[in-house]
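Only one chain is shown below, in structure tokens, and it's the form predicted alone.
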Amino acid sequence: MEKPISIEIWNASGKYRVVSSKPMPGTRWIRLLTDQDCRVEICTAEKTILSVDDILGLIGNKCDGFIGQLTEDWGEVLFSALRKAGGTAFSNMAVGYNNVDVDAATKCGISVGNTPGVLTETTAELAASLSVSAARRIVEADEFMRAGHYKGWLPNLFVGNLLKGQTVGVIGAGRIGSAYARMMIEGFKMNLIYYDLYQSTRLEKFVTAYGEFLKTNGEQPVTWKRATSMEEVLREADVISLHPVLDKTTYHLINKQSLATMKKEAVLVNASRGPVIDEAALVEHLKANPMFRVGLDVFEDEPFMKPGLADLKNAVVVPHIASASKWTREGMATLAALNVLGRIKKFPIWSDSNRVESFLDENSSPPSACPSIVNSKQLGI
């Protein structure tokens, strides 16, 4: 078994052993654990993605709780080992947990924590940034400028798409999807079409009110429409942002057929989960339709891109940074640590995992609760 290269230890004499597979932003999360008599061990190995064997080595013979990352494969092997080591708590430093076998964790009596409520606006901002970057060809223009190709203004130089008055489509109008929609509507005066299994009444009221505001100021009001199908969004929208959860029903939601439904000059944005898009089909579509553009923060086979994607000028690609604001990442680390600490201390579950401001206030002690445990009902906690 390959052992981690190095470990950083805080509060070596602590009663409870908590392990983090990666260094996380800030130090508040460490202090919150050490103040509660936890020995904190942080793997500082240079390896980007730890294997199952690596993590087994980290768990060792005694481990009360573990903080992991979405790049790790947490299944029966790891949860069994964590339970055997006396552990009861695991938390992803992420809102998503498709890398975690929750049933296996529950079977082993391990709680699974995640970190919603802290990355909504940050992720929506990144999706909006990708939308603008792709529509206005900003990355292409930046590379052109840096390469010394600019010789002066030209009428046809990097002509892109105007967003004002166009239609933004949102697939999955939950917290992040709705925040993104508000940014695009209020920022660029775009009309909205959205598809979700549930009606987003709050978002609809926002668009209606903003439309009335524009109308009273002599401007064209924005409109909203709840689509009856995803295909309706794909057909009608000029910019489409994907915000569904990843499960069997949304795997390859965007494929060869759905891409063919979209406008030839549409912009597609994905800051949710990579496998929502059939990336190989997307590459072929981008090649065949040079005015079609995408902005991608996530990829089907992370950390790799499908062959050909990196060579395409009509693709803006960034390395899974949607939540990468300082405040958000430090907040995610705090919530993950408190999920583990709360379970170790047998704290109750917080009443609303999407309202976590009380846990993030650095000027006060956090509530004695687990911020978000996805299998709390199954475990009876």
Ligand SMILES: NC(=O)c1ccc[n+]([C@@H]2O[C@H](COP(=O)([O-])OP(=O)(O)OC[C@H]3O[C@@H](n4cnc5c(N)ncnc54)[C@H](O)[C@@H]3O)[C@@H](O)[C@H]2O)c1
Given for the second form:
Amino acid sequence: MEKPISIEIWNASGKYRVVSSKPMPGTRWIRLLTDQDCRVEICTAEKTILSVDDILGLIGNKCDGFIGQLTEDWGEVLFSALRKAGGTAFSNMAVGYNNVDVDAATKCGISVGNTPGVLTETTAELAASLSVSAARRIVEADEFMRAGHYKGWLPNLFVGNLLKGQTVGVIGAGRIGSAYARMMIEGFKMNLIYYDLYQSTRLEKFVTAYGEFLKTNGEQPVTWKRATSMEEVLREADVISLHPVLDKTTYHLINKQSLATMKKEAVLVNASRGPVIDEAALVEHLKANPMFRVGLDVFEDEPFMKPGLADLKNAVVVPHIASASKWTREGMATLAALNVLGRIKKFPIWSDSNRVESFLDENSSPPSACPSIVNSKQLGI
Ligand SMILES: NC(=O)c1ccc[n+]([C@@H]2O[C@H](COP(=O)([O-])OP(=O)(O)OC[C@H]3O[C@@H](n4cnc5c(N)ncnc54)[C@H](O)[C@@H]3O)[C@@H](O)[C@H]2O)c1
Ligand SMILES: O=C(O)[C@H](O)CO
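Switch from the form predicted alone to the form predicted in complex with the ligand and print that structure.
All chains and molecules follow, beginning with the one already shown.
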């Protein structure tokens, strides 16, 4: 980043120096830090994705804690620089932390925070939105109207897929995958098949109870099934949404072979991480199967799409906005700031990172704890 780096400073005389590589929504996160004697420095440079060198410049010679973004490459270089500057705390402003070398952070004695829970419903709602938008060809129809092509109602105009009574598939039934499954079951009376390394007992119990409710009301009950393999989901589901973490085991989880397993008229949604899908193979599959549709919030080479994807009418694409609701983004900023503040003040780790509501109440002081530190055990804190 060319000098001088543009920085917004809050509480300049603060004892602790906390740096944020991006402006974040709301101001509560700033006040929570300044109220605890932190000087807060926010990088306001226009450059979207900061390089390791840019961040080294921001860390400088004294930095107690750093709030970073999922677009940044946090490894040995940055964590040793942060340690050398006297730092002990880092937090991603994200629940996903595949951009962070956690082992490198632990080696440097740096805690790694993330922001689970506060973005679960927001992200699931976007995945549900992409499911409906793709199934019912909303974006194609919108473009058709705006271009003045509409000449009146026609029996075959933008015919899409019915969701009611169909099968929704979830790969990765964790926080967001379970919330998404519930939305599609409650909202569209879909039947569930899911694949995860772990049983999603709470989700299963919900679907069973909801099915009983529908039955007592004389309606067709919804059902659930835990698949023994991902391929079973791909074969049986009409709509499939991907919600696993991105790691070595889920890189290119969806590839040419798995795409060929799916129904020709299926809908595939991805609001997890782009590299979960072999995007070049997806482009070829979409070209060869015009009735197959996708809704994508994330991309393998963000911010770029693989060649050809932008031209495809059977793809709905949005720029990684799944967690972009005001409440969620302000909450993520708050959790990230409190992960850093908690470590600086040597607060304990919060008991349940899935239950973070008490940190998010604007009208009360948050618990004196770190909401979510992914390497707390390794650090012995
Ligand atoms: N697009 C966005 O803006 C956005 C927003 C939030 C989260 N995310 C992504 O979604 C991911 C999930 O978030 P979460 O809060 O639901 O996490 P989570 O940890 O609650 O759920 C992830 C689930 O994936 C499962 N899983 C891991 N490997 C798997 C595999 N090989 N096959 C099937 N399941 C597997 C885990 O068992 C777990 O249940 C995050 O890691 C992040 O990358 C994206
Ligand atoms: O991992 C996350 O939290 C998202 O990708 C950004 O909200």
